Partner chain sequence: MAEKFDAIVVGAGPAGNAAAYTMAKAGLSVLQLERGETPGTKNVQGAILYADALERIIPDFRDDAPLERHVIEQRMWVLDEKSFIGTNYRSDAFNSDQPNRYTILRAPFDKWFSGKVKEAGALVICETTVTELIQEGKKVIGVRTDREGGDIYADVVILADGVNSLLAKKAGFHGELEAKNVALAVKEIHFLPEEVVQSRFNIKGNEGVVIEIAGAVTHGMVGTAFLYTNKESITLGIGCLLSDFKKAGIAPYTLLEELKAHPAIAPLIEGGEMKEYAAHLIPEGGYKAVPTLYGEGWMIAGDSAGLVNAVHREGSNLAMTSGRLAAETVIALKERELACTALHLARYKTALDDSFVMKDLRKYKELPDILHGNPHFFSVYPQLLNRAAHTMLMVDGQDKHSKEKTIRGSFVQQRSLWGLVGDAYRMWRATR
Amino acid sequence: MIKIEEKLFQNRYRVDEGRPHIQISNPQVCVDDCKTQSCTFVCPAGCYVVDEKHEVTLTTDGCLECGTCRVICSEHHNVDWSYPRGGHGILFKFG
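That sequence in the form predicted in complex with the partner chain, only its own chain, can you share it?
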């Protein structure tokens, strides 16, 4: 099992505490309507985690701001996605 946290640990972030730039619009849609829950495995930063009740929780601290979650949620459009406030979020050292 790959620990994504170990990869993200190498990165530099300035987290905008208490102001997540991405939100699940309606968490109930993930439980009731989404069969694939593909955000929970396609997100390259592992920001989306599903629990035993099929509820999906999102933690944006390690987000790489790629846009994958928004694009793959094409059936439900349940991801409210914007960029972090200026200067916040991932800060690539090498890019």
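Can you give me the structure for the form predicted alone, which would complement the form predicted in complex with the partner chain we have just seen?
No partner chains or extra molecules come along with it, only the chain itself.
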């Protein structure tokens, strides 16, 4: 059985240097107001990571552009998300 990591590895990502398509609006909201920090375990690409200070770090490289983080953060609306510019972002190998 193929692991999800192996499938994700087959996709490619073209980074738009200096223009991330997704950002955390106010990182302090993640620390002070968001108790579950759900983005850190629902993102299928693992783009969100929480550290020992409960700060959430976002790495957009590898984002699948699925929008899960926008949906899960509907209480705080703390994710600024837009589609990447043409030619940038996820490049799916099989579709």
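Positions refer to the first chain, counted from 1. Please read all numbers here as calculations on a predicted model, not as lab measurements. Rigid core here is just the name for the largest C-alpha set that superposes within 1.5 Å across the two forms.
With a cut-off of 2 Å and the rigid core superposed, Ser82 has a Cα displacement that falls short of the cut-off between these two forms. Fit the two forms on the rigid core and the C-alpha of Lys7 turns out 5.1 Å off between these two forms.
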